[in-house]
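One chain follows as structure tokens, the form predicted on its own.
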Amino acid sequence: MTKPTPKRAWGQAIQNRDEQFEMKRQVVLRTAARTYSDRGFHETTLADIADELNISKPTLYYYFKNKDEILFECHRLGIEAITDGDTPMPPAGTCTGRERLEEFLRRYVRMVLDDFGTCLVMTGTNALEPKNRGRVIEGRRKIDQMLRDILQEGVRDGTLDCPDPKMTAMFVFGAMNWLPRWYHHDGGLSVDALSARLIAFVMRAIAADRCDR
């Protein structure tokens, strides 16, 4: 005799109200991030975002208070993809500085080409209200320091030749933060392939075993 399926299985398969709310909130955020990146923050209204979602403007207020809150959340999610990801960066001492740098670069490229990371780069911090601006700037500083620490570790363990980690970090961030301005996901180069090329480019410059020319 076939054992009946427990009744609770149907209930478990259906998202509860909180889960539905969060999913819809994430859709709003991603749509807003793309719209801000394409049109600019100041040029985008809540009505524009509502039109993209095919919902009424008042519906947006169920999820967010205003444009600034939406922008801040987009920035926060971009930053936390690096600083508080589901899979943390390998801690210092578990691998070489060079290996940690390669992993950091892979993660940063993925982040900056995601909707939230692109919004973080394309809109900047000036559009945010002062309180939120300070929180985002602090998060960006944390990422900057993370890269500098990795570079310094590579110098100490001999896997990187990087006399000025601060200047090197500025050059590397400059290259990566420019990616959203020219990269297209529907082009012939995948994000993974792009990451590999960026890593090779950086290592030709600062890897301890590079071929000097």
Second form
Protein chains: 4
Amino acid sequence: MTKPTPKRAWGQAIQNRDEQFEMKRQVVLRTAARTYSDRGFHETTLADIADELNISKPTLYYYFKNKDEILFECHRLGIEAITDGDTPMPPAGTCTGRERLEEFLRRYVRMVLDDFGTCLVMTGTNALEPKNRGRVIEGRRKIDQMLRDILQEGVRDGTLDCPDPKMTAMFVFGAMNWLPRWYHHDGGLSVDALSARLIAFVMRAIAADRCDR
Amino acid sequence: MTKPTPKRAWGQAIQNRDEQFEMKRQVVLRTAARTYSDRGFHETTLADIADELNISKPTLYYYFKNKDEILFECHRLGIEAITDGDTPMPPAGTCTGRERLEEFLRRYVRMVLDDFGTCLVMTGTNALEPKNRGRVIEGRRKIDQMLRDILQEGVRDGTLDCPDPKMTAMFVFGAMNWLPRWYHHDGGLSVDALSARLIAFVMRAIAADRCDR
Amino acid sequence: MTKPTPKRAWGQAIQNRDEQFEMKRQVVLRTAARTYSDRGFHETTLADIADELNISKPTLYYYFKNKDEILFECHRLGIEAITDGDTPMPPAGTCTGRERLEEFLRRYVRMVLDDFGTCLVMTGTNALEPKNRGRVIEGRRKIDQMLRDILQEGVRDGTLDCPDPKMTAMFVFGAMNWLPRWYHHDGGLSVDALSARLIAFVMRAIAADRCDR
Amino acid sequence: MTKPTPKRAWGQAIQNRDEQFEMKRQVVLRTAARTYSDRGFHETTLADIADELNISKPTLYYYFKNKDEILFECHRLGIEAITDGDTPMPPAGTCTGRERLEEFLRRYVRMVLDDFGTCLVMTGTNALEPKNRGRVIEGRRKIDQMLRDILQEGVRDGTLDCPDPKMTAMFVFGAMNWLPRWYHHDGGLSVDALSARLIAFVMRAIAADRCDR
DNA sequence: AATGAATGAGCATTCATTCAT
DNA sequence: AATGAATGAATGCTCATTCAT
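The structure above corresponds to the form predicted on its own; please provide the structure of the form predicted together with another copy of the chain.
The complete assembly is shown below, putting the previous chain first.
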């Protein structure tokens, strides 16, 4: 249960200050994520972002400590999209490793094609200040581990057959992290169709029942 | 027959001026490629490169027109490593698509883990001036096409089974282009071993005879 | 009637932002014009100008696009001082060519001894970017033409006697454009006295009634 | 009497080392003078000059101490063309001031339209090191004085009528120093014709017998 | 007599960031 | 809540000059 929204005059129509603040912050982040992904972090100036939003440069500092923090928040949101997804990953044991793998891939593809996920895999962490950088790396490590665990689970329960889960995980991440570099949302292929294709590809490579397709 | 190298005093040990020039140029390029890959192009200053080589900044301009050209040459060398490799790709028809695929993957993996190949897939082309950028993009397009053609050939000759060669190619490129981000030369895994693993992974996914392994 | 200035608190004493901006811009321009004239354009660094104004170098970029634009604006102001003077040149026909010539010379001398006029005749246009350069050259051409037209008019109406108006104009411009190289404002000679002398010199050379002085 | 040229094998056809040295030096100077006049001193790089001569940059240092000295020599040659002309100015007393004035103007015009003279009046002396700069300024001062003296002489002997010889001299120098900015050698007007026109202009302005033309 | 190689010093320009309002 | 004005620090690039050969 989430905590109940306090009742307000005018209902939901009128936002209070905090909500406005938070919303504007989000708008900045999404714009920044897109621009960072397009042009790269260092090639994107704060003026670029401000211009795109029709606000002034210093205004950005009202919402964020500095350029770094904007990038960090983008990465954080990208990571959270996986680790704290709306629908939680089915816990280990409730279904086969193969089923969990499918679910994971589906979510990861969706994430990596969202603005924040794209930003996460397209921009390096070098620019981040050490502390934030550590957090991002830790987040990505967790995601890595998730896939490895799933693969191992699949191997254990006999639904997957892959000789080296660690390395396999990197191959699969590679295939997925490369998606933003060539997939275009406005083409004829939906994200769901794409993830179905990718899942098929991966499953052929490592599903245990490769012959009865 | 190549034209014979002119005889020289001291044999090959002592280089003439042109050779020294060319060698120094190569050293700069390799250093730059590594640094660009590590930190990114815009995060690498010419001072960084010069420092690493213990030369002065303007000296770089003796060997290259500008920072751009250095990047372009790195990309060019990366591309050439594939398209103009020492051992030419076996021409279509002389062997099965599957065999050619193996050869291609082996070469690509080796390339992408070389300094220039890594630079090619790690740094964007945004920084390049339009003309050079076009050339790089064209080069990469050709490499893309090579893999697609091989896949289609394999489908035709029955050695490969993949539903959508274009997309499959992108998955495979993704897996390979991601290698530099996690593979370390000084670890226990040789490049050849790695490419064998990757080839196994890909073959399981798309080789036609998936059941008789 | 000009449109009335809107009433403001504090009267004219306190400037609003736009006025301050414009005024600062003018101060920069005048400082730059003087320095360009003194040392030459390329010998003048932005640091020189900034130092003289006790501001920082980047601040100059808040008011101007680049070093070029500063020079262009100086030239523009110099040209406008002649072509758009406060008191318009008496139109052809309302007085004799000789009278118009006197007026033109008086104005030109005043202009060329002002900071911007001096800059106009002391610094070349090579530095300007093509577009601006074209505009400056066009402006100077118009001024050239003004003098030529006046001379021809004087020849027609019999008040001037000069065999080759074009060449004569260049002689006269030469005499005037050289003024900034030797005239010093702080000497005993006023600008008006100087222009009177110059007018006398020129009139003796080309006025039609040379004998009845 | 000049000292006799030593007899040489091959007669005059083959130059000895010193002559070659001196000739090459002259070629550099003339090239430099032209380029300095065209583009300005600081806008001309040593590479520009070297390129135009198809020699290498350091070679220039074999003939000149530094870039400054090249400019200085250009100025020196320009000044000498007036002060040490082949045909010496007729000494005061041997002819009227007016006649001497004509001769001076003729020579000055010729000088100022020669490469070195043009360089002298087109490039500033700011760049020169103090010592050389002093010499150039002194040289120009002498030339200034020559004209002033001639004018005063003409006033004294009644052949010229000008109220303020100093200022008149500056007007006349102005007209002449401006010539290189508009006169083109390849047009239809010869240097002699031009100097005749200029002399006519000046004489009308200051010759004593203005009415009996 | 000439030059390839190298460099120190300098300069225009950019940009994240700050501050007063 | 927002911004105009201002700046320190950095960076790519140029160029006169030197030196070994």
